[in-house]
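Shown next as C-alpha cells: one chain only, the form predicted on its own.
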Amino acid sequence: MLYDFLPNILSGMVITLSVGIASLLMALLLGLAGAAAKLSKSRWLVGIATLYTTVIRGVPDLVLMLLIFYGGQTLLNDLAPRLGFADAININPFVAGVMTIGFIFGAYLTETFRGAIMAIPAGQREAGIAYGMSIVQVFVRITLPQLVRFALPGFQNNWLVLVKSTALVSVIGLDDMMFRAGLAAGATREPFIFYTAAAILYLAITTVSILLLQMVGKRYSIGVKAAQL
C-alpha cells in the first residue's frame, strides 16, 4: 500500500525542500540586515529591527501563515479595484509559504547573527581598518569566517525548525509532502502508515542536514582549540 503512494510523497518532498531552501535564503538576508540594524547607531533602525523580532517571535507560525495567505489575499482584492485591476488577485501558495517562513526565521536569525557578531572582538575589525582594508574586506576576511563559526550552532537549530515548519504550507493548499501524505491517508484510511512515512522523511532531511553542518563547523573551526569541560 505504501509502495503505491511513496513516489508521489517523495515528489512532494522535493517541493518541501524547495520551500525550505527558498525560505532559508530569504531568512539569511533578513537576518543579516536585521543584525546590522540592531548593531547600528541609528535609533530608528534599532527600533524597527527590535519591533520586527519582538512581534514575529511572539506570534505563532500558523497564525502568520493564515494571515498572509488569506488575510493578504483579501486585502489585495479589496485594494485591486482602487488600483485599476478588474480581475481578482490570487496569492500563490508557494510564494506565500516562502515569504511567511522566511519572514519568521529572519527574526530568529537576526538574533543569531547579532550574537555571533558581538562575540567577535571589535579590536580585530579596527585593526583591519587600520591596516588599510575596506569595510567589505574586513567583513569578508575577518568578520565572516568567525561569524559562521559563532553562528553555526544557532543557525543549525533554526534550520532544523524551519524544515519542520514547512509542513505548515499544507494548510494553505500547497502540494507538498505533508499534503500528499494526507491525501494518501484519506484515500486508504491508513493515516498512521503515511504520516509515519512523512515523519521518517523529515527525519532523514534533518539528519543529513546535521551531518553537513557538522562538516561546515569543522571546516571553520580549524586552528581553534575546543574548550575543555
Second form
Amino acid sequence: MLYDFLPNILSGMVITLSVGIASLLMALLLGLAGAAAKLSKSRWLVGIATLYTTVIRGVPDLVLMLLIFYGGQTLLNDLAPRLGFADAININPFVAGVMTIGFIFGAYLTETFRGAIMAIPAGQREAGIAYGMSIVQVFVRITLPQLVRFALPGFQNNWLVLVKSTALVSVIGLDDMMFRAGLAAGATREPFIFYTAAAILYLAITTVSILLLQMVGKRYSIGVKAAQL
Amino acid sequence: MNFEAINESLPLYFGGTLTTLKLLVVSLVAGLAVALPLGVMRASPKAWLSRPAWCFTYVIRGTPMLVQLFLIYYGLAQFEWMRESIFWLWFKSAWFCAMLAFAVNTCAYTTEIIAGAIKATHAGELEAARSMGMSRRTVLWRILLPSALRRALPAYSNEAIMMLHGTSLASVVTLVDLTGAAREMNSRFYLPFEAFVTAGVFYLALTFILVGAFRAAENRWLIHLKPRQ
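Just the form predicted on its own so far, so send over the form predicted together with the partner chain.
To see the whole picture, the full complex is given below, headed by that same chain.
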C-alpha cells in the first residue's frame, strides 16, 4: 500500500523543500533589510521595522496565511478589472505560501540578524572605514563573515521552524508532502501509515538540516576558541 | 473595511477566544507537568535516563505539529481495536485530540527548556548545598529546581506565546477557536480581509497580555538576576 503512494509523497517532498527554500530566500532579504532598518539612525525606519516584527510575531502563521491567500485574492479581484485585466487573477497557493512564510520568517530573521550584527564590535567597522574601504566592502569583508558565525544558532532555529510551518500550506491547498499524505490516507483509509511516513520524512529533512548547518558552523568558527568552563 | 459585519460577528470571536484560551491553558499545564520530570531526566548524566527523553524531544521537535495532530485525530481512527476500546470515547472528540497534540508538543519544547536551565546551573550552588549536608533529593527540590525553573522563565514565555499561536491549528480539525471563528465569519459574509484581520487583532491582544503576565512573573521570581540600572 505504502509503496504505491511513496513516489507521489516523495515528489510532494520536493514541493515542500521548494516552498521552504524559496521562502527562506525571501526571509533572508527581508531579515537583512529589517536588521539594517532597526539598527539605522532614522526614526521612521526603526518604527516601521519594529511594527513589522511586533505584528508578525504576535499573530499565528495560519491566520496570516489565510489572510494573504483569501484576502489577497479578493483584493486582486477588485484590482484586476481596474488594471485592465479581463479575467480574474488567481493567487496560486505556492506563491501565497512562499510570500506568507517568507514575510513571517523575515521578521524572525530580522531579530536574529540584529543580534548578530550587534555582537560585532563597532570598532571593527570603523577600522575598515579608516582603511579606506567602502561601506559595501566593509559589509562583505568584515561584517558578513562574522554575521554568519553569530547568526547561525538563531538561524538554525528559524529554519527548522520554517520547514515545519510549510506543512500549513497544505491547508490552503498546495499539494505538498502533507497534502499528498492526506490524499493517500483518504484513498486507502490508512491515515496512520501515511501521516507517519510524512512525519518520518519531515524528521529526515530536519536531521539533514541540522547536520549541514553544523558543518557550516564549523567552517565559520575556524580560528575561534570555544569557551570552556 | 465593513465594520458592521465585524460587529455582528464579535460574539463568534469572543466564543473563539474562550476556546483558544481553554486549549492553551490545558495544554500548557499538562505539558509542563510532564515536562518537569522529563527535563530532569534529560539533564541527567546517566544515559539510560537522558537518552529516552532526548529521543522524545527529538522526534516531536523535528516534525510539524500539524502532522502530530493529524496522526492523533485521523491516524488512530484507522485501527479497529482503537475504535472498539474505551479510549475511543476520548479519541473521537476533536477537543481531546487537539489538547493531546498540543500538550505533547509543548511538553517536548518545555523539556528542552527545563533541561537547558538545569544544565546551566552554577556548579558552586550545588556544591554549597551538598556541603551543607543536604541529600540529593533535598538539593533537587530546594536548590536545583527553584533556581533552574526561575531561569527558564524567559525561554518559557516564548514557548507559551508559540503555543498560543499553535492553537490556531485547532481550526483545521473543526474546532471553532479564534481562527475557526474567522473562517466561519469569512464563509458567512465572504469578507476575508475583515475576518482574518479581526482575528489577528485578537491574537495580538492575547500575545500582549501573555507578554505582560510573564514580565510580571519575571519581576516577581527573577528579580535577583535583573541587570542593575
